[in-house]
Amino acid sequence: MLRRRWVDAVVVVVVVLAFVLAPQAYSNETLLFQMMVYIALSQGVNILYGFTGYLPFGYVGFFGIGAYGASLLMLHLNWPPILALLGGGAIAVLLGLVLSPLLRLSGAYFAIASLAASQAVYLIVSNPALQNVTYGPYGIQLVSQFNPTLSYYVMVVILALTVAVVLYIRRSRFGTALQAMRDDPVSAAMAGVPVVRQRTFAWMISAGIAGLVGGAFAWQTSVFYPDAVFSLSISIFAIVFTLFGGAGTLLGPLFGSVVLYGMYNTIGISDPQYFQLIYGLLIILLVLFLPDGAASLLKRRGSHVL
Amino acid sequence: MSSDALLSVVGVEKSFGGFQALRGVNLEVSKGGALGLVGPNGSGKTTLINIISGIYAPTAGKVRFGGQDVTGRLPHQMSHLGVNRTFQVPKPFGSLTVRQNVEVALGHSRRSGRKTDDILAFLDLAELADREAGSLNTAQQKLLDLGRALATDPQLLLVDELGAGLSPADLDLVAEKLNALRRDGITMLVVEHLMGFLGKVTDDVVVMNAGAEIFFGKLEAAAQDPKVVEVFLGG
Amino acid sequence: MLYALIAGVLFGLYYALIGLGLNLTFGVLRMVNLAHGDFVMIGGFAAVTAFSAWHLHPLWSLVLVAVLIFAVGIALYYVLVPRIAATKDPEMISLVLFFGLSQVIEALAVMRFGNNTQSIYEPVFGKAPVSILGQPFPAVWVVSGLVSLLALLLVYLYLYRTRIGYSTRAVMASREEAEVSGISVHKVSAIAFAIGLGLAAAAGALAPFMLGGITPDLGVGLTITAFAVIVLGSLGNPVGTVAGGLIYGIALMLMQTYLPSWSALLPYLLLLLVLLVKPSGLFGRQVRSA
């Protein structure tokens, strides 16, 4: 046990390190700071789905929701960002909180409502008829908190959270019941698990990170339009890393992420659509011939992932 | 009702939209008893385990268990209050190793449980305890659903056609094991087709046809019932 | 209001036909085609360029990328279904696996039309608005109301009415017990599901004109929409469909014309307001317990 402590220990400080260090040697730090969000939300997908079997195809929905709660706590309350983040993290928490009952529908239902459902805040936030509250399409502009470094940062730490709340769920019995649910949700209420509460827990954790990454990339971008925090290439992007690497571990959503967006961004940026061609017989091949991720790869071979 | 019933099940009715899977079932179980269900597939044998269980709410009726009305309680609720089952077809959380399996239930339990090593020991899985669930066959599965439900310290057991598929020396070992269960204090209400397996765990059987109980009483009986012998051998 | 109502009627119609061939496609796999949208958006890029490289008229590319795309879906079922269906979890497997499919045809759409929306601007249908009780309508919704309503009969009729749609609402009301029952299943299957994508592109045809013009970021959108309307009138129940897509069209045209600003967000809600309250649908029997 005290020796898994030091594992998981070790994983956070190398992750935090790492993108500490990264900005000396690579000095795109845009680029540092997205792949972080990626790696950030395929994680917080990777709880859902992993873990509980439920693919949220609108996850996007709490990246945006907590990017505008953020922004709008400091546009119009005037908080400090960091206070703000919060704000947009535990905004995001309530609407998972809102869109729970969700969770009683089974697996493609529920994949698609939560896509409806994100569809339905973007429209109700870029809506012109609330201009005067989210400023509508005309988007969000949060110049005079422009902080790129502090705003880096911050999604560090950030990202170390979300690291370790993952390690935790792997080794601890909530994630040992979240595994039985998914296997068997009938047999997990047999034993005594409280299927409905727990995968609402697992929801809100995943919808609270979201979130708050959602408010650090608006912190960090400052200026964005309301489709670029509700697109949905965002949830997308989070799957796909997500499977490619190998729900339900640790390392595979990171290692999807890091390999993926690092390959979208020496192929994509100019023509996503050759990128988008890519990751979508990515999917197909992978569901086909490799439902389990590259993770799946090391474990045929014996080795344990973490 | 009598007042040592465990288990009593008075009035339940249940329908999935247009088709009426049980039409007023009654039955009572009483306190370290062994009641057996048996009827032709459709009677609604496996329908009313999981009203009893908690996986469905019953359309109308009620559910006693212990002198308290259930009726509707969820399946997690069930499994606190001492009542688990196993299933017709297995269940088990098939990524899971054995043990995991037994110390999920085992650390949801509210009640005093057993030991995992004590409860797979019981079963014969000792040796498969750090195999995944899913890749035991059907009859070492069967066991473990029956491993995670005594992981719960049930009061009351249902065993839902443990019996199906498994070789006669095994269906021997398994009535074993239930007796021994038995008589460590656990009720039972058992499904099975088998009459042979049934007549060595139960007192006494209910006959169910068509979604309702036709017969009540011992098993030598049942067969002597007209009633019986026309579902089974008419129908 | 009569106005939106007719009106409703007409897009429901044309509606329902969008939805149907989801619902074929769910009825006999129990799978979402998530890719079903993209496939209403290829008939639309396909009926614009047919009528700008050879004029030719839209209901014409209607049949021709209906018959063209039903012969796409036999083949994509045998390449696809039976690997899905063999593994252990069919249908989230397939969600993920028609997305990616989905994903796959929204990028070459872009890269052979390009980013922006394309229509048909000439008035193909004729400029005269149609007369329908005193209210003047655009040729081209009536015309389309009324192909849809041809297309749904022609399906009603093969559900009904043939030896082969007799076994495939076998296969609807349990695959099972279809097998055993000597029915082949994945002929009846592949013809259901190759339908349902013949269906999609059929109504793409004549998307270029209902839903003002086709961009190849149609396919999600109308993907849900169509989710919505076979929700709405209870999953795997064709007919049902139908007065599906009437509720959607007629509720989308009295938001267009009382709330315009808030129409858009009307198949979302409708949607998870139909899952969370009466998830089988207004006119479903209650669906298995899940």
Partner chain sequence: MLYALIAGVLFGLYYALIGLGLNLTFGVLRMVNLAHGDFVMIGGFAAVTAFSAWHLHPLWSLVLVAVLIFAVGIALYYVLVPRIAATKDPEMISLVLFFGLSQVIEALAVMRFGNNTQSIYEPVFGKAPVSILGQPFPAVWVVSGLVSLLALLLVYLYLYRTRIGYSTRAVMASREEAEVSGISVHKVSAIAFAIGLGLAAAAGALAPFMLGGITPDLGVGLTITAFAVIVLGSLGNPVGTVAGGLIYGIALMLMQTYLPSWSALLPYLLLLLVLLVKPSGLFGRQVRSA
The other form holds:
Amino acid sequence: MLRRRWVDAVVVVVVVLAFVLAPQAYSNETLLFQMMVYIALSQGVNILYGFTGYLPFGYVGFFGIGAYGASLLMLHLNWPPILALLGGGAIAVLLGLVLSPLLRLSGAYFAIASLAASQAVYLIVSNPALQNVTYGPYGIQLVSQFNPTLSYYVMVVILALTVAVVLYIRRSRFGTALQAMRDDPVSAAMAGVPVVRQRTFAWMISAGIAGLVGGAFAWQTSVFYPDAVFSLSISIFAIVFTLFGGAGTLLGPLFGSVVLYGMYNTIGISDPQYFQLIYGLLIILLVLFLPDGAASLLKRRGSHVL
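Having looked at the form predicted in complex with the partner chain, could you now put up the form predicted alone?
Single chain only below; no partners, no other molecules.
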């Protein structure tokens, strides 16, 4: 047990140091920030899908509401950015609580319902009639709060907390209960697991992570429109990165995000046609030979870090 705790601590420290030191070797701080965003979002998806089996196509809704919640707290109430980020995370958790009845659905029904809910939030935020409150479709400007260096390191802290939360869930009775519910919810309920409550907790933790990340993204970007923070591609990227690396593991979403997002920025922007071809081939090979993700290779070797 003590050895596992040391390993867990080393994993968190390595992740933090990697992104703290990375700007010294690679000057594109924006790309590093975006990579942290997708690693954290992938871990948020991992908590929900990897441990409960619920695939949230509408996960971007929490990201978007976190971005808008934090921004509006800065603009309307003059909250300092870090406090506003926490407020954005809290608003995302509150939205998760409001949408928790969706957890009564399962499979494709839940995926579609969560997507519809995120689109409903997007339509409310971008409504021109709410321009005085949300700035409608005209976007947000946080120029007076712009601080790319501080927001970068705050994102490092959020990423570290996200990794620590996933580690805790993997090692805790809570995580064991979630996996039991994922495999057989009826048997888990008969064994005394409070299925609805535990599932709702996982849903809200996942929502809070997305909200914090969305707030950090808004602060780093400073100028953005509703389409940018409610784009379905954000959910798709986070889900694909998680599945590629391996859902239900710690290093899987991290590996998937670094490899696939790195590939996207290397060839996806300049040569999108080649990227789509390579991307598609990778996913086909993954489904055929590694259905549990790339992390299953390490699992076969008995790695305890995953």
